[in-house]
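Okay, so here's just one chain, in structure tokens, the form predicted on its own.
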Amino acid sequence: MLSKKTKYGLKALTYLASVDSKEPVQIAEIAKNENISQKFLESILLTLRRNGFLGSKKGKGGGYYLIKKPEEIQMTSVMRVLEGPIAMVPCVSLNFYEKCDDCPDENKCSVHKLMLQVRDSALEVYRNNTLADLIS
């Protein structure tokens, strides 16, 4: 299941990427128009601030603002960095894959088989998105 945290950073992105002004957004508008917790909301922001997806300005006329268009946001990078690892199951994480402890061979591992193709489909789908088709 998505997490909160994902699902309103994808709002806020999604807020952030169809307003049309360029300016800078108050959290509180962000907040209010997405129905989101104002306290939650600014972690997220902060969150994509750090990683490279957002710019900030302080003061009089500030707020979070996309440094990046659109069409050059991948979904894949924001799940990533919203959710964590894509995969379901560590065995096969892409990037952050760790040996499943209860399983002697993955070669032979039936619910490491189905899980190599939910995360190749998740990843598909990700991937052949980005912030600009989520607004279109």
The other form holds:
There are 2 protein chains.
Amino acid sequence: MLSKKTKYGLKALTYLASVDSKEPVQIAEIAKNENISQKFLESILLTLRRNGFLGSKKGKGGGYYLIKKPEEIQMTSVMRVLEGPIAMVPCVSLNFYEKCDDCPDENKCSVHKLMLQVRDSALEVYRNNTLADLIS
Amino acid sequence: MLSKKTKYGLKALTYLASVDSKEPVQIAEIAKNENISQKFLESILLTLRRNGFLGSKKGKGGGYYLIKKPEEIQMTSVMRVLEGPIAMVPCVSLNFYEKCDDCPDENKCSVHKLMLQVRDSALEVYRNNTLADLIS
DNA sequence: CTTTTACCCTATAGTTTTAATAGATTTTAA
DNA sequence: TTAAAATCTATTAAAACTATAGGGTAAAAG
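Form predicted in complex with the DNA, following the form predicted on its own:
And the full complex, kicking off with our chain again.
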């Protein structure tokens, strides 16, 4: 299951990308238009900012704005920041690798074998989609 | 993340397929060889039996055995039974469809668009893998 | 100096996961 | 017919995670 955090984060990014102005957009506006709990969205936007996707401006006329062009924002990086590892099992994760404690030999593990394929296919999708692709 | 339930279920199925005899295999043997909590495995094997993957025999010399040939067990059905929907969002699920309450129009939803692709790519993997493929 | 906004920290209800516990039931074999 | 070997069933519980709410702080603008 995709967490609501990721879902809302993606929606917020899309919203900012489609607004397309470089004027900051307020949290409240995004929350209202995308039907998201404002407080929850607040924390999501914060992590998106901390991870280099968004910039922010405080005070009147403040808000959030995209730092990069939508074409330059790959879904791989968005997913990793919001949802965590793309792999369904740590032992096939590129960025978050961990050995399974119950598994003596990864190369003989059926789960490993299957999940490697699932990871690769998911990666291909995420690599082929930028934020710009999700708008059109 | 793949649940341990699914992981263990897959391992158990693989074990049964690789044993290859039609003699029932005891839970304890599977649990020991695959490093799985026996009681947990018990409930997993039960759901696999209830869903037509396994047969069981009680009493001395009892245990679990595959009902179908490994070549006939598709990963799509195994995953749906153990892990649930293959889609990451209900609104793109084939077998468990549900409308998002926050989303006025699915066709314009960026999340929908992306997750549709992810689902399709995952489905392709699961459809191309039977239990037999995971052994070799 | 007041308003508006993002920022930050904490708590919490609810759900899901991952089992552990205890026993009931069925079958086989001595 | 008894005992042992298994599966079955139900209940409970700890832990982790999710999705939010509340309340206060800091900064920017006018």
